[in-house]
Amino acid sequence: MQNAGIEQLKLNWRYLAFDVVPEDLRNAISGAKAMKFIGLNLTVPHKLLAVSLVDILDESAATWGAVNTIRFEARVGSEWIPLANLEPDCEGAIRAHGFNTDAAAIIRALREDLGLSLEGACVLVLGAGGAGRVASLKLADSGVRTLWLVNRTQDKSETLAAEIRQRYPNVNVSVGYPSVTVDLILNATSLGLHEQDASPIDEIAYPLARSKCVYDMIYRPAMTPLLKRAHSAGCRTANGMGMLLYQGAKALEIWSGQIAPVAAMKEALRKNLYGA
(Lines of atoms letter the chains of each structure in order from A and count residues from 1; the text may use other names and numbers.)
(Lines give C-alpha, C1' and ligand atoms only; values in the text may rest on other atoms or scores of the structure.)
Protein backbone atom coordinates (compact mmCIF):
# COMPACT_ATOMS: atom_id res chain seq x y z
CA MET A 1 0.00 0.00 0.00
CA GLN A 2 2.63 2.54 1.04
CA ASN A 3 5.03 1.61 -1.74
CA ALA A 4 2.22 1.98 -4.27
CA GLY A 5 1.55 5.46 -2.91
CA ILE A 6 5.25 6.31 -2.90
CA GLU A 7 5.54 5.21 -6.53
CA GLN A 8 2.56 7.31 -7.57
CA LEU A 9 4.07 10.37 -5.88
CA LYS A 10 7.43 9.65 -7.62
CA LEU A 11 9.34 9.70 -4.34
CA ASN A 12 12.77 8.10 -4.10
CA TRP A 13 11.72 6.20 -0.97
CA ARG A 14 11.06 2.62 0.05
CA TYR A 15 8.70 1.43 2.79
CA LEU A 16 10.08 -1.56 4.72
CA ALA A 17 8.82 -3.73 7.57
CA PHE A 18 10.88 -4.51 10.68
CA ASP A 19 10.11 -6.76 13.65
CA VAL A 20 10.92 -4.92 16.88
CA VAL A 21 10.25 -6.26 20.37
CA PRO A 22 8.91 -3.71 22.88
CA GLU A 23 12.15 -3.68 24.88
CA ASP A 24 14.02 -2.48 21.77
CA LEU A 25 11.54 0.19 20.66
CA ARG A 26 13.53 3.09 22.11
CA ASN A 27 16.68 1.90 20.33
CA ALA A 28 14.75 1.33 17.09
CA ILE A 29 13.40 4.89 17.07
CA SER A 30 16.83 6.28 17.94
CA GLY A 31 18.43 4.21 15.19
CA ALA A 32 15.92 5.35 12.58
CA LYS A 33 16.54 8.94 13.67
CA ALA A 34 20.32 8.49 13.40
CA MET A 35 19.96 6.98 9.92
CA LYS A 36 17.70 9.87 8.87
CA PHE A 37 14.63 7.82 8.06
CA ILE A 38 11.78 9.97 6.72
CA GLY A 39 9.44 8.40 9.26
CA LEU A 40 7.97 5.30 10.83
CA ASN A 41 4.68 3.54 11.34
CA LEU A 42 4.14 1.67 14.60
CA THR A 43 1.66 -1.07 15.31
CA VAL A 44 0.60 -3.08 18.37
CA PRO A 45 2.08 -3.19 20.99
CA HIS A 46 4.19 -0.08 20.31
CA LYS A 47 1.55 2.65 19.97
CA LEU A 48 1.18 3.37 23.68
CA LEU A 49 4.87 2.87 24.47
CA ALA A 50 5.92 5.39 21.84
CA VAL A 51 4.06 8.26 23.52
CA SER A 52 6.90 8.62 26.02
CA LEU A 53 9.67 7.87 23.50
CA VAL A 54 9.15 10.58 20.88
CA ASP A 55 10.48 14.12 21.29
CA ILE A 56 7.21 15.92 20.61
CA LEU A 57 3.57 14.92 20.27
CA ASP A 58 1.20 16.23 17.63
CA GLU A 59 -2.21 17.20 18.97
CA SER A 60 -3.66 13.99 17.50
CA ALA A 61 -1.27 11.79 19.50
CA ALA A 62 -1.65 13.84 22.67
CA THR A 63 -5.44 13.74 22.41
CA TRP A 64 -5.77 9.99 21.87
CA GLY A 65 -2.77 8.91 23.91
CA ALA A 66 -1.21 6.74 21.19
CA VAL A 67 1.41 7.15 18.45
CA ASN A 68 1.21 5.14 15.23
CA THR A 69 3.15 7.52 12.96
CA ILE A 70 6.49 9.24 13.49
CA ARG A 71 7.95 11.96 11.27
CA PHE A 72 11.61 12.83 11.64
CA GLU A 73 12.47 16.51 11.47
CA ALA A 74 15.74 18.48 11.49
CA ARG A 75 16.32 21.83 13.09
CA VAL A 76 17.13 24.56 10.57
CA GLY A 77 17.64 27.86 12.31
CA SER A 78 14.67 28.21 14.64
CA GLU A 79 12.40 25.86 12.65
CA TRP A 80 11.90 22.11 12.55
CA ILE A 81 11.71 20.91 8.93
CA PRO A 82 10.55 17.39 7.87
CA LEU A 83 13.50 15.39 6.54
CA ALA A 84 11.51 14.81 3.35
CA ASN A 85 12.03 18.49 2.56
CA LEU A 86 15.80 18.48 3.15
CA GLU A 87 18.88 17.04 1.49
CA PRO A 88 20.03 13.63 2.81
CA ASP A 89 23.29 15.13 4.09
CA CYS A 90 21.58 17.83 6.14
CA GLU A 91 23.15 18.54 9.51
CA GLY A 92 21.75 19.60 12.85
CA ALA A 93 19.58 18.16 15.57
CA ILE A 94 16.87 15.69 14.56
CA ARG A 95 13.69 14.99 16.49
CA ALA A 96 10.94 12.37 16.37
CA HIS A 97 7.48 13.92 16.00
CA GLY A 98 4.64 11.57 16.99
CA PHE A 99 1.21 11.53 15.34
CA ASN A 100 -1.95 9.41 15.52
CA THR A 101 -3.73 8.68 12.24
CA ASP A 102 -5.88 5.81 13.55
CA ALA A 103 -8.64 7.84 15.17
CA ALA A 104 -9.56 9.91 12.12
CA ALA A 105 -9.30 6.79 9.94
CA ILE A 106 -11.96 5.01 12.01
CA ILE A 107 -14.46 7.80 11.44
CA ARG A 108 -13.68 8.09 7.73
CA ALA A 109 -14.09 4.33 7.26
CA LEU A 110 -17.44 4.30 9.05
CA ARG A 111 -18.65 7.18 6.92
CA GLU A 112 -17.36 5.92 3.56
CA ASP A 113 -17.75 2.14 3.99
CA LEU A 114 -21.06 2.12 5.85
CA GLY A 115 -22.54 5.50 4.98
CA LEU A 116 -22.94 6.08 8.70
CA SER A 117 -23.49 9.50 10.26
CA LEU A 118 -22.25 9.48 13.84
CA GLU A 119 -23.95 12.65 15.04
CA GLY A 120 -26.48 11.49 17.65
CA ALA A 121 -25.76 7.79 16.99
CA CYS A 122 -25.97 4.95 19.50
CA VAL A 123 -22.92 2.66 19.41
CA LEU A 124 -21.87 -0.58 21.09
CA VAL A 125 -18.07 -0.98 21.23
CA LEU A 126 -16.59 -4.43 21.83
CA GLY A 127 -13.16 -4.14 23.42
CA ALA A 128 -11.66 -1.52 25.72
CA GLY A 129 -7.95 -2.10 25.02
CA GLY A 130 -5.74 0.17 22.94
CA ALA A 131 -7.83 0.06 19.76
CA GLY A 132 -11.13 0.11 21.64
CA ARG A 133 -10.05 3.05 23.76
CA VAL A 134 -9.03 5.19 20.78
CA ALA A 135 -12.17 4.23 18.86
CA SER A 136 -14.47 4.99 21.81
CA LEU A 137 -12.86 8.35 22.51
CA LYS A 138 -13.01 9.36 18.85
CA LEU A 139 -16.65 8.28 18.60
CA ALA A 140 -17.43 10.42 21.64
CA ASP A 141 -15.55 13.33 20.07
CA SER A 142 -17.55 12.84 16.85
CA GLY A 143 -20.89 13.49 18.50
CA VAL A 144 -22.41 10.10 19.25
CA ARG A 145 -25.24 10.30 21.75
CA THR A 146 -24.73 7.03 23.60
CA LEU A 147 -21.89 4.52 23.98
CA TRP A 148 -22.06 1.04 25.47
CA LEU A 149 -18.73 -0.58 26.31
CA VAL A 150 -18.20 -4.34 26.56
CA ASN A 151 -14.86 -5.92 27.44
CA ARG A 152 -13.65 -9.28 28.68
CA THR A 153 -12.57 -7.62 31.94
CA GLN A 154 -15.18 -5.17 33.20
CA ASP A 155 -12.64 -3.08 35.13
CA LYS A 156 -11.07 -1.89 31.87
CA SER A 157 -14.51 -0.89 30.54
CA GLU A 158 -15.24 1.02 33.74
CA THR A 159 -11.93 2.88 33.50
CA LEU A 160 -12.59 3.85 29.89
CA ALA A 161 -16.16 4.87 30.68
CA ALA A 162 -14.90 7.17 33.45
CA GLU A 163 -12.42 8.78 31.06
CA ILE A 164 -15.13 9.39 28.45
CA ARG A 165 -17.49 10.90 31.04
CA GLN A 166 -14.78 13.27 32.17
CA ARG A 167 -13.72 14.34 28.68
CA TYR A 168 -17.13 14.24 26.97
CA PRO A 169 -19.83 14.90 29.60
CA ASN A 170 -22.55 15.22 26.94
CA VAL A 171 -22.12 11.58 25.87
CA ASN A 172 -24.08 8.91 27.74
CA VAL A 173 -21.75 6.02 28.55
CA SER A 174 -22.70 2.63 30.00
CA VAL A 175 -20.82 -0.58 30.64
CA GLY A 176 -22.51 -3.74 29.37
CA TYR A 177 -25.01 -4.56 26.66
CA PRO A 178 -27.82 -2.16 25.74
CA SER A 179 -31.51 -2.97 25.90
CA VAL A 180 -32.30 -0.93 22.77
CA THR A 181 -31.44 -1.00 19.08
CA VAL A 182 -28.10 0.57 18.19
CA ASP A 183 -26.87 2.20 15.01
CA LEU A 184 -23.50 0.45 15.11
CA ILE A 185 -21.63 -2.44 16.70
CA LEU A 186 -17.86 -1.92 16.42
CA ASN A 187 -15.52 -4.83 17.13
CA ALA A 188 -12.19 -3.55 18.44
CA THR A 189 -11.01 -6.93 19.73
CA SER A 190 -8.80 -9.47 17.95
CA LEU A 191 -11.50 -12.15 18.17
CA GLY A 192 -12.25 -13.24 14.63
CA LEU A 193 -8.73 -13.50 13.27
CA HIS A 194 -9.15 -17.28 13.40
CA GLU A 195 -12.20 -19.37 12.60
CA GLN A 196 -11.98 -21.13 15.97
CA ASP A 197 -12.09 -17.87 17.93
CA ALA A 198 -14.94 -17.25 20.32
CA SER A 199 -17.40 -14.57 19.24
CA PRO A 200 -16.56 -11.04 20.46
CA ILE A 201 -20.25 -10.55 21.28
CA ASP A 202 -22.69 -12.50 23.43
CA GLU A 203 -25.51 -12.89 20.91
CA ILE A 204 -27.88 -14.13 23.60
CA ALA A 205 -27.37 -10.92 25.56
CA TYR A 206 -27.52 -8.83 22.40
CA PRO A 207 -28.69 -10.31 19.06
CA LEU A 208 -26.91 -8.86 16.02
CA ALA A 209 -30.22 -8.15 14.31
CA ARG A 210 -30.73 -5.34 16.81
CA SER A 211 -27.96 -3.31 15.19
CA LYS A 212 -28.22 -1.46 11.89
CA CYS A 213 -24.49 -1.75 11.10
CA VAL A 214 -21.55 -3.90 12.19
CA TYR A 215 -17.93 -2.83 11.67
CA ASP A 216 -15.09 -5.24 12.40
CA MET A 217 -11.62 -3.69 12.68
CA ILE A 218 -10.16 -7.03 11.55
CA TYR A 219 -9.40 -6.94 7.82
CA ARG A 220 -8.17 -10.48 7.23
CA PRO A 221 -10.19 -12.61 6.73
CA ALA A 222 -12.38 -10.28 4.71
CA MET A 223 -15.52 -11.82 6.21
CA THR A 224 -14.95 -12.67 9.85
CA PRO A 225 -17.43 -14.98 11.58
CA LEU A 226 -18.94 -11.88 13.20
CA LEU A 227 -19.49 -10.18 9.84
CA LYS A 228 -20.94 -13.35 8.32
CA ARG A 229 -23.52 -13.61 11.09
CA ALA A 230 -24.22 -9.88 10.96
CA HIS A 231 -24.77 -10.02 7.20
CA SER A 232 -27.18 -12.94 7.67
CA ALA A 233 -29.00 -10.90 10.31
CA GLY A 234 -29.58 -8.10 7.80
CA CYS A 235 -26.98 -5.63 9.06
CA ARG A 236 -24.84 -3.44 6.83
CA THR A 237 -21.28 -4.64 7.32
CA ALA A 238 -17.68 -3.60 6.66
CA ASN A 239 -14.27 -4.87 7.71
CA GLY A 240 -11.18 -2.97 8.81
CA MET A 241 -9.55 -2.55 5.40
CA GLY A 242 -10.85 1.00 5.11
CA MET A 243 -9.41 1.98 8.46
CA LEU A 244 -6.04 0.46 7.51
CA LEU A 245 -6.11 2.32 4.19
CA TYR A 246 -7.03 5.73 5.56
CA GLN A 247 -4.59 5.68 8.47
CA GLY A 248 -1.82 4.75 6.01
CA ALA A 249 -2.83 7.43 3.53
CA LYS A 250 -2.76 10.08 6.24
CA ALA A 251 0.67 8.88 7.38
CA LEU A 252 2.02 9.24 3.82
CA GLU A 253 0.65 12.78 3.71
CA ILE A 254 2.36 13.60 7.02
CA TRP A 255 5.72 12.35 5.71
CA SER A 256 5.53 13.76 2.20
CA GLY A 257 3.44 16.90 2.52
CA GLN A 258 1.49 15.73 -0.55
CA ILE A 259 -2.03 14.40 -1.05
CA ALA A 260 -1.98 10.60 -0.87
CA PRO A 261 -3.10 8.69 -4.01
CA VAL A 262 -5.79 6.77 -2.14
CA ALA A 263 -7.15 4.86 -5.15
CA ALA A 264 -3.75 3.37 -6.02
CA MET A 265 -3.07 2.57 -2.38
CA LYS A 266 -6.47 0.91 -2.00
CA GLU A 267 -5.95 -1.31 -5.04
CA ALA A 268 -2.50 -2.40 -3.84
CA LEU A 269 -3.87 -3.10 -0.37
CA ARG A 270 -6.81 -5.11 -1.71
CA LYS A 271 -4.52 -7.26 -3.84
CA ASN A 272 -2.13 -7.82 -0.92
CA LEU A 273 -4.86 -8.77 1.53
CA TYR A 274 -7.17 -10.78 -0.68
CA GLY A 275 -5.09 -11.70 -3.72
CA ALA A 276 -7.54 -10.50 -6.33
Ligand code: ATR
Second form
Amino acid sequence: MQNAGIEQLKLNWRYLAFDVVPEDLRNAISGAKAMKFIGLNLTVPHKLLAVSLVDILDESAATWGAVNTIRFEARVGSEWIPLANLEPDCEGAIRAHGFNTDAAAIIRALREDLGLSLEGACVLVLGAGGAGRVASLKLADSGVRTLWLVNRTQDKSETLAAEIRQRYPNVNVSVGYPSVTVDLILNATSLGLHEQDASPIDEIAYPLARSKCVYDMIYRPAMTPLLKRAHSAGCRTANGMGMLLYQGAKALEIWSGQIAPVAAMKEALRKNLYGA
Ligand code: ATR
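Alt. form predicted in complex with this ligand, vs. the form predicted alone above:
Below is the entire complex, every chain and molecule, led by the chain shown above.
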Protein backbone atom coordinates (compact mmCIF):
# COMPACT_ATOMS: atom_id res chain seq x y z
CA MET A 1 0.00 0.00 0.00
CA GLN A 2 2.68 2.50 0.99
CA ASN A 3 5.01 1.55 -1.86
CA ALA A 4 2.13 1.95 -4.33
CA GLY A 5 1.45 5.41 -2.89
CA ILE A 6 5.16 6.30 -2.97
CA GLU A 7 5.39 5.22 -6.61
CA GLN A 8 2.37 7.31 -7.58
CA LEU A 9 3.91 10.35 -5.88
CA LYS A 10 7.16 9.64 -7.79
CA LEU A 11 9.19 9.68 -4.58
CA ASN A 12 12.55 7.94 -4.46
CA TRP A 13 11.62 6.14 -1.24
CA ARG A 14 11.01 2.56 -0.14
CA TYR A 15 8.72 1.39 2.64
CA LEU A 16 10.20 -1.59 4.46
CA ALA A 17 9.07 -3.75 7.38
CA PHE A 18 11.32 -4.46 10.35
CA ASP A 19 10.64 -6.74 13.30
CA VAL A 20 11.59 -4.99 16.53
CA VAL A 21 11.09 -6.27 20.07
CA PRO A 22 9.88 -3.66 22.61
CA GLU A 23 13.24 -3.69 24.45
CA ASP A 24 14.89 -2.49 21.22
CA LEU A 25 12.32 0.15 20.26
CA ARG A 26 14.37 3.05 21.63
CA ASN A 27 17.45 1.90 19.69
CA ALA A 28 15.40 1.27 16.56
CA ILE A 29 14.00 4.83 16.59
CA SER A 30 17.48 6.27 17.28
CA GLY A 31 18.95 4.17 14.48
CA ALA A 32 16.32 5.30 11.98
CA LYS A 33 17.00 8.89 13.06
CA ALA A 34 20.76 8.43 12.62
CA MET A 35 20.21 6.94 9.16
CA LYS A 36 17.96 9.87 8.25
CA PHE A 37 14.86 7.80 7.55
CA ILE A 38 11.96 9.98 6.37
CA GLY A 39 9.72 8.41 8.98
CA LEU A 40 8.33 5.27 10.57
CA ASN A 41 5.07 3.52 11.23
CA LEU A 42 4.74 1.53 14.42
CA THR A 43 2.24 -1.16 15.17
CA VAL A 44 1.33 -3.52 17.99
CA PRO A 45 2.85 -3.63 20.60
CA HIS A 46 4.82 -0.39 20.17
CA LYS A 47 2.22 2.37 19.96
CA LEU A 48 2.00 3.23 23.66
CA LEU A 49 5.70 2.86 24.45
CA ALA A 50 6.61 5.15 21.54
CA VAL A 51 4.81 8.05 23.24
CA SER A 52 7.69 8.29 25.72
CA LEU A 53 10.40 7.68 23.10
CA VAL A 54 9.73 10.43 20.56
CA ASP A 55 11.10 13.96 20.98
CA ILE A 56 7.82 15.78 20.42
CA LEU A 57 4.17 14.73 20.22
CA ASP A 58 1.72 16.08 17.69
CA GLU A 59 -1.67 16.89 19.19
CA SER A 60 -3.11 13.73 17.59
CA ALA A 61 -0.67 11.52 19.51
CA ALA A 62 -1.03 13.47 22.77
CA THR A 63 -4.84 13.31 22.58
CA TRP A 64 -5.09 9.56 21.95
CA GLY A 65 -2.04 8.52 23.96
CA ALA A 66 -0.54 6.45 21.16
CA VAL A 67 1.99 6.97 18.35
CA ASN A 68 1.68 5.01 15.10
CA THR A 69 3.56 7.43 12.83
CA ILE A 70 6.90 9.18 13.28
CA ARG A 71 8.26 11.93 11.03
CA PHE A 72 11.95 12.79 11.31
CA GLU A 73 12.74 16.50 11.13
CA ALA A 74 16.02 18.44 11.05
CA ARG A 75 16.71 21.74 12.70
CA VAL A 76 17.29 24.51 10.17
CA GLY A 77 17.79 27.83 11.89
CA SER A 78 14.94 28.07 14.37
CA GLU A 79 12.67 25.70 12.42
CA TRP A 80 12.20 21.92 12.23
CA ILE A 81 11.92 20.78 8.61
CA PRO A 82 10.74 17.26 7.58
CA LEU A 83 13.65 15.28 6.16
CA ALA A 84 11.56 14.69 3.03
CA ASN A 85 12.10 18.39 2.21
CA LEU A 86 15.88 18.37 2.76
CA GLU A 87 18.88 16.90 0.98
CA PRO A 88 20.05 13.49 2.30
CA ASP A 89 23.37 15.02 3.42
CA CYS A 90 21.73 17.74 5.53
CA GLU A 91 23.41 18.43 8.84
CA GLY A 92 22.16 19.43 12.26
CA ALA A 93 20.03 17.98 15.02
CA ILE A 94 17.23 15.61 14.08
CA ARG A 95 14.09 14.98 16.10
CA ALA A 96 11.40 12.29 16.04
CA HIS A 97 7.92 13.84 15.81
CA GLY A 98 5.14 11.44 16.90
CA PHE A 99 1.66 11.41 15.35
CA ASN A 100 -1.45 9.24 15.59
CA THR A 101 -3.33 8.56 12.36
CA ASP A 102 -5.43 5.63 13.66
CA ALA A 103 -8.14 7.60 15.44
CA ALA A 104 -9.06 9.81 12.47
CA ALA A 105 -8.97 6.75 10.20
CA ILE A 106 -11.75 5.06 12.20
CA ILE A 107 -14.07 8.00 11.61
CA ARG A 108 -13.13 8.32 7.93
CA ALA A 109 -13.81 4.61 7.40
CA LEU A 110 -17.21 4.82 9.10
CA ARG A 111 -18.16 7.86 7.01
CA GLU A 112 -16.82 6.63 3.66
CA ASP A 113 -17.36 2.87 3.89
CA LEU A 114 -20.70 2.88 5.72
CA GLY A 115 -21.98 6.35 4.81
CA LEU A 116 -22.54 6.99 8.50
CA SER A 117 -23.09 10.43 9.92
CA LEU A 118 -21.83 10.32 13.49
CA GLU A 119 -23.44 13.52 14.77
CA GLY A 120 -26.08 12.40 17.28
CA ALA A 121 -25.52 8.71 16.51
CA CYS A 122 -26.07 5.82 18.94
CA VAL A 123 -23.23 3.30 18.94
CA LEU A 124 -22.52 -0.04 20.62
CA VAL A 125 -18.76 -0.64 20.92
CA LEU A 126 -17.56 -4.21 21.53
CA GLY A 127 -14.14 -4.31 23.18
CA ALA A 128 -12.33 -2.00 25.56
CA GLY A 129 -8.71 -2.88 24.81
CA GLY A 130 -6.33 -0.50 23.01
CA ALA A 131 -8.39 -0.30 19.81
CA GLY A 132 -11.75 -0.13 21.61
CA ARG A 133 -10.55 2.65 23.87
CA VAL A 134 -9.32 4.90 21.05
CA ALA A 135 -12.41 4.15 18.93
CA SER A 136 -14.80 4.96 21.77
CA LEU A 137 -13.01 8.19 22.69
CA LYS A 138 -12.82 9.28 19.05
CA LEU A 139 -16.53 8.53 18.54
CA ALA A 140 -17.30 10.65 21.61
CA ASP A 141 -15.08 13.38 20.15
CA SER A 142 -16.96 13.16 16.83
CA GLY A 143 -20.35 14.02 18.28
CA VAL A 144 -22.10 10.70 18.91
CA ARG A 145 -25.00 11.06 21.35
CA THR A 146 -24.91 7.72 23.14
CA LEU A 147 -22.30 5.02 23.56
CA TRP A 148 -22.78 1.54 25.01
CA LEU A 149 -19.63 -0.32 25.95
CA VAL A 150 -19.42 -4.10 26.18
CA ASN A 151 -16.25 -6.00 27.06
CA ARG A 152 -15.46 -9.47 28.37
CA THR A 153 -13.63 -7.85 31.30
CA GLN A 154 -16.28 -5.45 32.52
CA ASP A 155 -13.87 -3.44 34.71
CA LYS A 156 -12.18 -2.15 31.58
CA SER A 157 -15.49 -0.88 30.14
CA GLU A 158 -16.25 0.83 33.47
CA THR A 159 -12.85 2.56 33.46
CA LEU A 160 -13.29 3.62 29.84
CA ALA A 161 -16.84 4.86 30.50
CA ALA A 162 -15.52 7.00 33.37
CA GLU A 163 -12.80 8.46 31.11
CA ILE A 164 -15.34 9.30 28.39
CA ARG A 165 -17.73 10.91 30.89
CA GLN A 166 -14.91 13.04 32.19
CA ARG A 167 -13.55 14.10 28.78
CA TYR A 168 -16.89 14.32 26.93
CA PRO A 169 -19.61 15.22 29.44
CA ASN A 170 -22.20 15.73 26.66
CA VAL A 171 -22.03 12.09 25.57
CA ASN A 172 -24.25 9.51 27.32
CA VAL A 173 -22.22 6.42 28.17
CA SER A 174 -23.50 3.11 29.55
CA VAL A 175 -21.83 -0.20 30.18
CA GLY A 176 -23.81 -3.15 28.80
CA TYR A 177 -26.19 -3.79 25.91
CA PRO A 178 -28.62 -1.10 24.72
CA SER A 179 -32.37 -1.41 25.20
CA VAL A 180 -32.99 0.57 22.00
CA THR A 181 -31.95 0.29 18.35
CA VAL A 182 -28.55 1.71 17.40
CA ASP A 183 -26.95 3.21 14.29
CA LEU A 184 -23.76 1.20 14.57
CA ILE A 185 -22.21 -1.84 16.23
CA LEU A 186 -18.41 -1.58 16.14
CA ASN A 187 -16.32 -4.68 16.82
CA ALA A 188 -13.00 -3.68 18.36
CA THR A 189 -12.28 -7.08 19.92
CA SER A 190 -9.97 -9.62 18.35
CA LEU A 191 -12.82 -12.15 18.05
CA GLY A 192 -13.34 -13.14 14.42
CA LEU A 193 -9.69 -13.44 13.42
CA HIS A 194 -10.02 -17.22 13.72
CA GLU A 195 -12.74 -19.44 12.32
CA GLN A 196 -13.46 -21.08 15.68
CA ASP A 197 -13.79 -17.77 17.59
CA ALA A 198 -16.94 -17.10 19.59
CA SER A 199 -19.10 -14.18 18.48
CA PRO A 200 -17.96 -10.84 19.95
CA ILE A 201 -21.62 -10.04 20.70
CA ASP A 202 -24.29 -11.89 22.66
CA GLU A 203 -26.89 -11.99 19.92
CA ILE A 204 -29.61 -13.08 22.33
CA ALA A 205 -29.01 -10.02 24.50
CA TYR A 206 -28.76 -7.83 21.40
CA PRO A 207 -29.78 -9.13 17.93
CA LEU A 208 -27.74 -7.69 15.06
CA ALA A 209 -30.91 -6.69 13.20
CA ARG A 210 -31.37 -3.94 15.80
CA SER A 211 -28.45 -2.01 14.30
CA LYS A 212 -28.38 -0.14 10.98
CA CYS A 213 -24.67 -0.82 10.44
CA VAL A 214 -21.98 -3.20 11.67
CA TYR A 215 -18.28 -2.35 11.34
CA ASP A 216 -15.67 -5.00 12.11
CA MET A 217 -12.14 -3.69 12.67
CA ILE A 218 -10.87 -7.10 11.55
CA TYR A 219 -10.00 -7.12 7.84
CA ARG A 220 -8.82 -10.70 7.40
CA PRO A 221 -10.91 -12.69 6.65
CA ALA A 222 -12.74 -10.11 4.53
CA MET A 223 -16.10 -11.48 5.68
CA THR A 224 -15.83 -12.33 9.36
CA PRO A 225 -18.61 -14.52 10.82
CA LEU A 226 -19.97 -11.36 12.49
CA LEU A 227 -20.16 -9.50 9.17
CA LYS A 228 -21.81 -12.50 7.47
CA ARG A 229 -24.54 -12.64 10.09
CA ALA A 230 -24.92 -8.84 10.07
CA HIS A 231 -25.29 -8.87 6.29
CA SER A 232 -27.98 -11.57 6.55
CA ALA A 233 -29.71 -9.52 9.24
CA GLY A 234 -29.99 -6.62 6.77
CA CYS A 235 -27.29 -4.37 8.26
CA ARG A 236 -24.89 -2.27 6.17
CA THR A 237 -21.45 -3.74 6.79
CA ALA A 238 -17.75 -2.96 6.29
CA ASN A 239 -14.53 -4.54 7.48
CA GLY A 240 -11.41 -2.91 8.88
CA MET A 241 -9.58 -2.53 5.56
CA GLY A 242 -10.69 1.10 5.33
CA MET A 243 -9.17 1.89 8.72
CA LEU A 244 -5.89 0.33 7.66
CA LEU A 245 -5.97 2.25 4.37
CA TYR A 246 -6.82 5.65 5.83
CA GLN A 247 -4.28 5.51 8.66
CA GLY A 248 -1.64 4.69 6.03
CA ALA A 249 -2.79 7.40 3.63
CA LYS A 250 -2.60 10.00 6.39
CA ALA A 251 0.88 8.81 7.38
CA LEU A 252 2.07 9.22 3.78
CA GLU A 253 0.65 12.74 3.77
CA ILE A 254 2.49 13.55 7.02
CA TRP A 255 5.80 12.34 5.59
CA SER A 256 5.46 13.78 2.09
CA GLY A 257 3.36 16.91 2.57
CA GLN A 258 1.33 15.76 -0.46
CA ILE A 259 -2.19 14.38 -0.88
CA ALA A 260 -2.04 10.59 -0.72
CA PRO A 261 -3.15 8.71 -3.87
CA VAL A 262 -5.80 6.77 -1.96
CA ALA A 263 -7.21 4.85 -4.96
CA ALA A 264 -3.80 3.38 -5.89
CA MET A 265 -3.06 2.56 -2.25
CA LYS A 266 -6.45 0.88 -1.84
CA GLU A 267 -5.96 -1.27 -4.93
CA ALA A 268 -2.51 -2.39 -3.72
CA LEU A 269 -3.84 -3.11 -0.25
CA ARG A 270 -6.82 -5.07 -1.59
CA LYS A 271 -4.54 -7.19 -3.78
CA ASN A 272 -2.13 -7.77 -0.92
CA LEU A 273 -4.85 -8.78 1.54
CA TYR A 274 -7.24 -10.72 -0.66
CA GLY A 275 -5.28 -11.61 -3.82
CA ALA A 276 -6.02 -10.43 -7.34
P1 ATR B 1 -6.15 -4.21 20.73
O2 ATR B 1 -5.00 -3.26 20.90
O3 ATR B 1 -6.20 -4.85 19.37
O4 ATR B 1 -7.44 -3.61 21.14
P5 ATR B 1 -6.14 -5.61 23.23
O6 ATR B 1 -5.89 -4.33 23.96
O7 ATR B 1 -5.43 -6.86 23.67
O8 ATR B 1 -5.82 -5.45 21.69
O9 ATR B 1 -7.74 -5.87 23.26
C10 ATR B 1 -8.33 -7.03 22.77
C11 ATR B 1 -9.84 -6.93 22.95
O12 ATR B 1 -10.45 -8.15 22.51
C13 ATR B 1 -10.26 -6.73 24.40
O14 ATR B 1 -11.48 -6.02 24.42
C15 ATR B 1 -10.45 -8.19 24.85
O16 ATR B 1 -11.29 -8.35 25.97
P17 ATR B 1 -10.66 -8.29 27.47
O18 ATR B 1 -10.44 -6.84 27.77
O19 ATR B 1 -11.68 -8.91 28.34
O20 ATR B 1 -9.36 -9.05 27.41
C21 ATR B 1 -11.11 -8.75 23.63
N22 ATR B 1 -10.97 -10.20 23.58
C23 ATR B 1 -9.85 -10.88 23.23
N24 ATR B 1 -10.07 -12.22 23.32
C25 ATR B 1 -11.35 -12.38 23.73
C26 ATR B 1 -12.19 -13.52 24.00
N27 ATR B 1 -11.74 -14.76 23.85
N28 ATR B 1 -13.48 -13.28 24.40
C29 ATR B 1 -13.94 -12.01 24.55
N30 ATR B 1 -13.19 -10.91 24.32
C31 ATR B 1 -11.93 -11.09 23.91
